[in-house]
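Next up: a single chain in structure tokens, the form predicted alone.
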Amino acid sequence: MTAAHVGERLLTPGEVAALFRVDPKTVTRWATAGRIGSIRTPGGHRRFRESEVKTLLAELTTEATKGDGPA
């Protein structure tokens, strides 16, 4: 873990799912496929770095709005 990640808020799959408006299992599939990075707690639960999640959300939002211009 780099110094930039120390103290960073970690999100649960449910919290990430709420941001993307998808099911938590979808978030888990994204992590398994390598689409979004995750870490495991000592108990084996997935957690997601808030900064990475927000970056991905911004990228996807930008991609989605690019095609929304006048035709």
Given for the second form:
2 protein chains.
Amino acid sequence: MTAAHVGERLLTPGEVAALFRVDPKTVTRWATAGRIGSIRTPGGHRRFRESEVKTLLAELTTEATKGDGPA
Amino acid sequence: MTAAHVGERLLTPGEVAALFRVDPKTVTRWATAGRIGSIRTPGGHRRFRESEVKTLLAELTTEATKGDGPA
DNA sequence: CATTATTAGGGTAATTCGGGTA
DNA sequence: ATTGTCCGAATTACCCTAATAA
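How about the form predicted together with the DNA, since we already have the form predicted alone?
Every chain and every other molecule in the complex is listed next, the one we just looked at coming first.
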């Protein structure tokens, strides 16, 4: 299994946006920028992995002052 | 054997919908639009090939390039 | 044969997409 | 550089009743 774990719970852009308190458009931009993985429906709409979203949320909570930021 | 998919596991619209996190009706629309192959039961209900669905999920999946570079 | 869950079919809101702009 | 908003177009979600599946 390389691509997606079949059976992983997926979230809609609106749900992810609500979790991060941002506009759904912003979540779309994150996906386009490759900052978050996304699955597209045959119709072109995006779905996000709940596990990955939770990981990102946890990183926000961490907000380490270390130099882990982008180069 | 000419039939290339004899014995292929079939999924119901509800199961496919759960995998993509969409409404079962949406899966039906995909079939109607020819975006996904479907088999019809004698009663008119649709069934989908598990292998095709998995392939579709994999193709439409974008890995988030997380931890890509070997440390 | 009876029961319960799912699906088909149509119609109407809500969401998302994509580009461009502030 | 990142986010929010406006627009039109497309996709998806939820409403219903009847039929099929198990």
